[in-house]
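Encoded as C-alpha cells, the following chain is the form predicted alone, with no partner shown.
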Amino acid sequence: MTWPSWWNLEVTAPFQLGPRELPGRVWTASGCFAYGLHAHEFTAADCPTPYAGLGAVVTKTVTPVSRAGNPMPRLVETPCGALNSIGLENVGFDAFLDTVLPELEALGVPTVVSLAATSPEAFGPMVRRLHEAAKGFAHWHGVELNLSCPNVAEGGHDFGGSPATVARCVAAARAELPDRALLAKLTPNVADIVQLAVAARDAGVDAVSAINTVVGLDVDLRTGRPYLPRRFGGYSGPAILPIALAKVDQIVQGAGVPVVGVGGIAAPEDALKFFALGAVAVQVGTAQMRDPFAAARIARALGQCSSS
C-alpha cells in the first residue's frame, strides 16, 4: 500500500508509558504467544526472530494457583476468527515467579505480566510479590490486569462489567507498583466501555488495553450442539476489528487515558487504524497464534513506512 502522509511514528523506538519506558509500540497479546519463552529457535527467511522489534510480550494470564483449564475442545476456528474457552490454564503464580519470569529476563524478552485474581483485593498481594521478586529485572516493564475473570467474592460475575470493581482492582495493584506500567484490559461486553476506562483512569492506571474478546458461540451441525463444552467462548480475530476500533475510539474521545489497541490486527494496515485513532501501542493476538512472526513483521513494516 501507499503509506499515509500522516504516519510518522517510530513504532520500534522507546516510548514512555507511565513510569516506565517500553522498547516499542507493537506487542503480542496475552494468551497468544504463551509466556513468550519458546520461540527463540524459530527463524524465517524474512525475519531473524519472532521477537524482532517487539515492545512487549504480554504473558498468558497467571492466576494465584495453577489451573488445568476448561475441557477440550477449547479452540474453534471460524471463517473470520476463532472462539476460545481456554479457562486460564497456567502454571500458577508461585511457579511463574520461580521459573518463568527469571527465564524471560535471562532471555531478554520485554515482558508485561498478565494477572487475574478472584477478588479485587487479591491483586495487591500478587503485585507486591511480583515487584519484590522482579524489581531488579531490566526487561519486566509492567502488569496488565485481566479484568474479564469471575469475581468469586461477589457472586461470580466478571470484574470487567462494573466500573466500581474495575477501580478497586486497579487501586489495589497501583499501590504495590510504583515504578512499572499498569494496564487494565477492558471487556467490550458492556453497554458503555468509557465508564470502565474512566474508572481505571481515576484509580491510577497508566493505560487501558482494549479490547478483550467478544462473547460468541458456534454450533456443530453434526451434533446440533455448541462446539465448546462450556457453550460460549471469547471470539477474536479479523471479524472483531471494527468492534475494537469503535471501542478504542470511544475511549480515546471520552476517557482521556492512553489506550493500547487490541482486536483483529493481522496486518500493518490494521495496526495503522488503531494508531490513527490515537492508540499509543497495539497488541497482535489471533494472528500471532497462527504465525509466531506476525507481530514482528507488522513492527518491521510500520518501522519501514515511518522512515520512508
Contents of the next structure:
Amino acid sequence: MTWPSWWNLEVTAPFQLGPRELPGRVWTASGCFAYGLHAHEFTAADCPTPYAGLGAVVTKTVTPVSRAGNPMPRLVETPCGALNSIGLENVGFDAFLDTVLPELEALGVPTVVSLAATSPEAFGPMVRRLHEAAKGFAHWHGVELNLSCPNVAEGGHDFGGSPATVARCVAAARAELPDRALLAKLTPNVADIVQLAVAARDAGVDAVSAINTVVGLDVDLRTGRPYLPRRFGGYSGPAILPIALAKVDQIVQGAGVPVVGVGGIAAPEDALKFFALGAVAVQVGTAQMRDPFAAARIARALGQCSSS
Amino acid sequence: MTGARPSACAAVGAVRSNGLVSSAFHRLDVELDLPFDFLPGQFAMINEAGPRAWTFSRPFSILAAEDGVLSILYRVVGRGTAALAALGPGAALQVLGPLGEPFPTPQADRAAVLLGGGVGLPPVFAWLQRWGRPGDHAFFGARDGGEVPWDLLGDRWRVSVDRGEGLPGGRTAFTGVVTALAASAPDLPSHGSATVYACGPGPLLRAAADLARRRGWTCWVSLEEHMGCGYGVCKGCVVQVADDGRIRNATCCFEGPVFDATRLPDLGSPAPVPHAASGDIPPGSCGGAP
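Provide the structure of the form predicted in complex with its partner chain, given the form predicted alone shown above.
Let's see the whole complex now, leading with the same chain.
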C-alpha cells in the first residue's frame, strides 16, 4: 500500500523509553503470546521469525504464586473480537524467574515482564527480586504493571480503577527499578482514564499502556446464560480499536505521558493510527493468537514503508 | 515419545477442492506455499487469509499432507465451518501447522486398535496410512450410513452406525456404537497386547478408555476442543490432567491434543484430587490481560 506522507518513524530502530533503550516500537501484548517461548521454530514465507523486528514481547502476567486459572470455557468469539476469562493462569513468580526469564535471555527475546500482585506495596519486592534475578540480562527491558486485578487487601476492588492506588503501585515498582522501563497498563473501564494516566505519570512511570481489555459479556441463547462461567470477560480484538484510539488520544492530550497503544491492532494501518495520535510504541494482542507472525509482519511492513 | 515433531509453518494456501465426501463430511484440500509435513494426530489452524480474518482460526485434525497439499475433513458446526464450506477453488486461506502432540508410533509387540468417530476420523486414518501393519484393526463409527465416507475408507475399516438408514447398496455396517463393534470383533488382540488410538466425541473416548482398561491395553486419545490460538499461548483450551496424583490444567493444543487416557480424569481414571496450583489472587476475578 502507499503509506501516508506524514509517516517517518523507524519502528524497528532502537528508541529511548525512560532509562532504557528498547529495540523497536512494535511489541506483542501481554497474554496473547504467552512468555514468548512458543514460536521459535515457526516459519513463514514472508518473515524470518515471529520475533523479527519486535521491540518487545510483553510476557503473560506473572503473579506471586502460580495460578490454575478459570474454568472452561475461557474464550468466546464475537463477530469482531473475542471475550476472554483466562484468570491469569501462570507458572508463578518463582518458576518464572528460575526457568522462563533465563530462557528468554538465552534466546535473545526482548522482554518486558508483566506483573500482577495482591497489594500495591507487593510490587516493590517483586520488582526487586526480578531485578536481582535478571542482573546483567541484556534483553530484559522493563516491567509492565497489570493493574486490572483485585486488591485483596482493600476489599477486592481493582487496583486499576483508582488513581491513588495506581500511584501507589507505580511508586512501589519505580523505587526498585531505576534502570529499566516501567509501564502501567491502564483499564478503559473507568469514567476518566486521563486521571489514571496522570497518577501513573506523577508516580514515575516511563509510559502507560492503553488500553487493557473492555469489560464485556455474551449470552449463549441455547441456555439463556452468559457463555463464560464468570459471566464477564475482557473484550479485545478489532472491535475495540476505536475505543483504544479514543483513550490514547485523551491520554496524549490530557496527561502528557508517553503512551504505548494497544487494542484491536491486526494490520499495519491499525498501528499507524496509534502512531498518528502520538503513541511511542504499539502492542499487538489478539491478532497474535491466530497468527504468530502478526506483530513481526506489522513491524516489517511499517519498517519498509518508512524507508521507502 | 514420538520423536521429533515437524516444525510448524504459517503458510498461505489456496483451495484446490472443497466438497462433500458423504452426507455430512466435507473434505478440503489446500495447496500451500511452504513444505508441509505432519505426524498422525497433529492438527492445523485454518482461517481466511489476511489480517481481517475471523478472530480465531479453527483447529482441524490433519487427514493427509502430500506434495504441498493439506487435506482435512470437517462437519459444518458453526460460523467458521459454514464459511469454510462456502469457499471455492482458489480461495485464499491461512494455515498454521502442524501443531500439537501426535499419536505415538507403533510398538512392534502390540497391535493397534484404531477407533474413529465422526469427524474424529482424520488422526486415526492418518495413523493407519502412515504406520498401519497387517495385524492392526480399524473401526469407524458414524451417525448413519449416509455419513460414512465409504470411498475414503476403502476396505480396511469396519464400520458402525447409530442408525441403519442411508447405507449405500452393497455396504454393510454394525448397528451400535463403534466401541461395541470393536469389543465384539472376534479377532481382537489378547489381554495386554494392543494399543488403542482413538479420536471422536467424549462418549467414544470414555468407552475406548474403558475398553482398554478392561483388556489391559494402552490407550491414546486425541481430544476435540475449542481453541483460541492452537499453539499454547492463550490458555483458552485447557483440559484437566492428572500427573503424579495431582490434577492440573494442560493446554489441549500444546500438550495435546493426544493424551494417554490414564492421565485424563474425564475419561474415568484416576480419581480427581484438588488442583496443585491455587492462586493468591481470587480465581476468576481478574479482568484485563488474559
